[in-house]
Every structure is written in structure tokens, then in C-alpha cells.
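In the block that follows, a single chain appears as C-alpha cells, in the form predicted on its own.
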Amino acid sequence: MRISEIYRPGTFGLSIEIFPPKTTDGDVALFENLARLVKYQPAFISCTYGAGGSTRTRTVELCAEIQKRFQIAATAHFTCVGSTSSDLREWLSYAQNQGISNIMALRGDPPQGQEQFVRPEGGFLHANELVSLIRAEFPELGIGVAGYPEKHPGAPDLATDMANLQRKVAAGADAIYTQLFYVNENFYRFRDECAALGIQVPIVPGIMPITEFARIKRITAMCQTVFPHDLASRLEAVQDDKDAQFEIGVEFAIEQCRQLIEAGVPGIHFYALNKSNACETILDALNYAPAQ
């Protein structure tokens, strides 16, 4: 199923994001967890693209294997990092030939050792250029792009960031998938700002359930994500108790998702971190049943 076909009126698009494991044991564990998650019939499972393009082939291989094993669409992440336009075309052809029908088109983070993203020689500087290439030369592919309810860390201000998002959508993106956030009001404000700019594609909130406080502190610091003080205090109080952290984090995510669904979001994109327990608990608590 292509992204453009997922978010029809009256439907809800669940999606799950995973990353390429680094070991054979990691692969085994990933597919065991995916086997538990596919019972919720996600519209697609997406696979990230390693820093600097380090997993560019593996990302496609995992997506192809997911589609083969589970008969569920997979979405391959793809970035502009370290690639010429010819490299990008070659990878896109490879992905399409492997049966991949959706691409998450991203600029990517600056390569290690660089503070600012620099246009690769013969390549692209912005994600909208990658979206334009896909839409013009690979029109059969669905295209997702990233959105930042609390501003991209590299953007000088929110207005610049929103203008960048508007260009990605104008270039042909089918849907926006947001960075993780823990304050729903910031997502609602972002959604309103998109509407004011005339952005009409589905805006899907990205949710990362908290299962380990130390890990989420690192991630939110890197992404400059607003983290509620009262939630941080509760997690600080149980920082030596992993089970309690999981319980508090998942309880928060259940209520966060419930409020988002009541606010009419077209779907939810879970950052699952290759584990199934948190997502299963959340979806069961929400009495989630996929549309038939």
C-alpha cells in the first residue's frame, strides 16, 4: 500500500518504525518483535537509514524481507547524505526493483565531524530536492517527509522550518510524519500552522514510548524535544527501577495517544526501537482494532 492510499476518510493509519540491527541476534529479535506487532495490521513498517548512508543496502533488504514475511508494506528511509544525484537515482531504482513502494525522504544529519550540513558534490542540500527527484522520475513511489512540531534543531527559527516543510509538501510529499514529542499542545499548534500555510496532506504524530529514562533523556536532548517537568520528576524518582520506568512511560503514552486520536489525527507513527512490548500495551489499552 502506498502512503497516498493509507489515510482515507474513516480510516486510521498505524505505522511502526524500526532500525537495522547490527548483529544476527539482533535480526532474530527484531523479527520476533515484528511478528507480535503485525497482528495489529499496521499500514506499513518503516526502516531507518544509517548515519552517513551506512545501511543504505541493508535498509532495502530489511524492507524487502518484511514484505515477504508479513505481507505488509515497508517504507525505506533515504537521505541526501554523501550522495550525488546519480547515486540517489541508482538507490531509488534498486529499492523499486526490490518491491519497495514507499520512501521516507529525508535530508539527513550532517556527517560526523560536520556541524552544518553541506551539499554533497553533485548532490542535494535540502529534502525538497530529493522529493522533487522522486516525484519526477519515480512517480509510482509514495513519499513521506519529516515534520518538527517543536522546530528542527538546525533551523534558525520556526518560520524558516515551516517554510522548508511547505517546500517539501509542494514538491510532492504524500504525508508528514513528525519528530517525537511529549506535549500534545505543541503538535496541535504545529498542525494549525500547517493549515495556515495551506498544507493539506495528512500530518501523522510520531510517538516514542518511554521505556528507559536514561535513553529518552539522550534522545530528547539531541532532538531538543520539550519534556514535561512533572513526567521527568516521576521518572527521576524511579531511575533505578526499569519496570517502574516502563509503567510510567507507557501509561503516559496511552493517554497521549488517546488525546491525539480524540483530536482527529489520521494515524500514529510509533518509534518502536525494535521492541514490541510498549506498543502492544498501548494499542491494547486503546482497544485498537485495525479497519477491515
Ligand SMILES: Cc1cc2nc3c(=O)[nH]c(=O)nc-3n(C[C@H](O)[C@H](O)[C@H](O)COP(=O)(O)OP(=O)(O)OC[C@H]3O[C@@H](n4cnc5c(N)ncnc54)[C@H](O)[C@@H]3O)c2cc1C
The other form holds:
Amino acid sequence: MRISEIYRPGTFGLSIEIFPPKTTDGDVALFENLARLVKYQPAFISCTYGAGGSTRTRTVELCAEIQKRFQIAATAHFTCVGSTSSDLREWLSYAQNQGISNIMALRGDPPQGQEQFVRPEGGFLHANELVSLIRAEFPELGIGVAGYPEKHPGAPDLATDMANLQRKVAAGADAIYTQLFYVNENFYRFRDECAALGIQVPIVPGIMPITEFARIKRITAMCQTVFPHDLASRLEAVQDDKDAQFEIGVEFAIEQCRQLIEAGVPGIHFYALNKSNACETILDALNYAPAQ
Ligand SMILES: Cc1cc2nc3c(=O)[nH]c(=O)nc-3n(C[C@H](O)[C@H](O)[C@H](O)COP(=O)(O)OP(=O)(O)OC[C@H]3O[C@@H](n4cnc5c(N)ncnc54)[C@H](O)[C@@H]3O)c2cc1C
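Switch from the form predicted on its own to the form predicted together with the named molecule and print that structure.
Time for the whole complex; same chain goes first.
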């Protein structure tokens, strides 16, 4: 299903993001976990594109395999890192030929050792350029883009970042998927600011359930995510107990999702980290039933 067809009135778009495992055992475990998640009939499963273009063909192969095994649409993430515009065209044709119907169109982070993102020779500096290319030359592909309720770390301020987000939407994005966050008020403010700018595409909150505090600390530091003090203290208190961390993290995510749903979000995009148990517990607690 194309992204533009997912978020119709009265429907709820569940999506699940995974990353390409590095080992064959990782692949087996991933597909076992996905097999448990497909009962919730996600609108799509998305697969990330490795930093520096390290999963160039792997991302598409995994997406194609997901579609074949589960008959669920897959969305391939794609970045501008290290590519000329003809490389980007070639990859997009390849993805389309493999039956991929949606692209998460991203700029990507600067390659290792580089502070600032530098335009690759003959390539693109920002995601809006990639969105324009897809819209003009691959009109059948659905397009998702990234949004940052707490500001992209490289943006000078939120207003500038919002204006840049608007460019991606103007270039033809079908929906915005947000960076992970743990303070819903920041998401609501972001949503209001999008509305004030006339952004009308669906804005889907990205939720990363906390299952392991040490890992989440690394990720939130990297993304500059605001982490609530009381949640951090509760997790610090059980730093030697993985089960307790899972319980606290999942309980928090259930409440976070419940409030977001009550606030009328069009869907939820779970950063599942290739595991199923947290998402299953959350969706069951929410009595989530896929639309018939
Ligand atoms: C849902 C989601 C999925 C992701 N998946 C992946 C993945 O699979 N692989 C991966 O490597 N990374 C992924 N990322 C991370 C992403 O690549 C980084 O956050 C990256 O630093 C920015 O990518 P972007 O597409 O948001 O870039 P852009 O939209 O280009 O924004 C990057 C920065 O440039 C500014 N900017 C944007 N457009 C302009 C413009 N026209 N002029 C001036 N300034 C501008 C923005 O304000 C921002 O500060 C993902 C992020 C999210 C939220």
C-alpha cells in the first residue's frame, strides 16, 4: 500500500521500523519477530538504510523478502549519502523493480569523521532534493520524510527546521514520520506548528519503547532527545535489572501511545529495534485491533 493511501479518515496506520541485521542469525531472529508482529497487520514495515550507504542493496532485498513472506507493504529507507544523482536514480529504479512501493526519503548523517554534511559531488545536500527527484521521476512511489519535534541536532533553531520540513512537504512528501520522543507535549507543539505552516500531510509519531536503558541512553544522546527526569530516575534505580527496565519502559510507552491516540494521531511508527515483545505488549495493552 502506498503511504498516500494509508491514513484515510477512520483508519489507523500502524508501521514498524526495523534495520538490516549484520548476521544470518540476526536475519532468522528478525523474521521470527516479524512473524509475531504481522498479526497486527501493520500498514507497512520499513527497513533502514545503513549509515554511509552500507546497506545499499540489503535494504531493498529485505523489503522485498518481507513483502514476499508476509504480503505486507515494505518501505525502503534511502539517503543521499555518498551518491550522485544518477546513483540515486539507479537505486530508485532498482527498488521499484523489486516491487517496493514506498521510500523514506532522507538526507542521512554526515559520514564518519565529518562534522557537517557536505554535498556529495553530483549529489544532493538536503532531503527535499531527493523528494523532488522521486516525485518528478518515480511518481508511483509513496514518500515518507523525517520530522523532528525537538529539532534536528544540526538546525540552528526550531523555526528554521520547521521551514525546512515544509520544503520537503512542498516537494511532494506524503507523510511525516517523527524522530523518537518521550515528551508528548513536544509532539503536540510540533503538530500545531506544522498546522500553522499549512502542512497538511499526516504526521505520524515515532515511538521507541525503552527495553534497555543503556541502549536508549546512547540513542537519545545521539538524537538529542529530551528524556523526562522522573523516568530516567526510575530506570537508573533498576540499572542492573533488565526485566525491570523493560517493564518500566513498556508501561511508559503504553501510556504515551494511549495519550497520543486520544489526541488523534493518524498512526504510530514503532522503532522496534528488530524485536517484537515490547510492541506486542503495548499493542495488546491498548487492545489494538487492525481495521477490517
Ligand atoms: C523516521 C526516520 C527514519 C530515519 N531513517 C534513517 C535511515 O534509514 N538511515 C540513516 O542513515 N538515517 C536515518 N534517519 C536519520 C536521518 O538521516 C538524520 O536525522 C539526518 O541527519 C537528517 O536527515 P533528514 O532527511 O531529516 O535531512 P534534511 O531534511 O535534509 O535535514 C537535515 C538538516 O538540514 C536542514 N535542512 C533541510 N533542508 C534544508 C534546505 N533546503 N536548506 C537548508 N537547510 C536545510 C534541516 O533543518 C536539518 O537541520 C532517520 C530519521 C528519522 C526521523
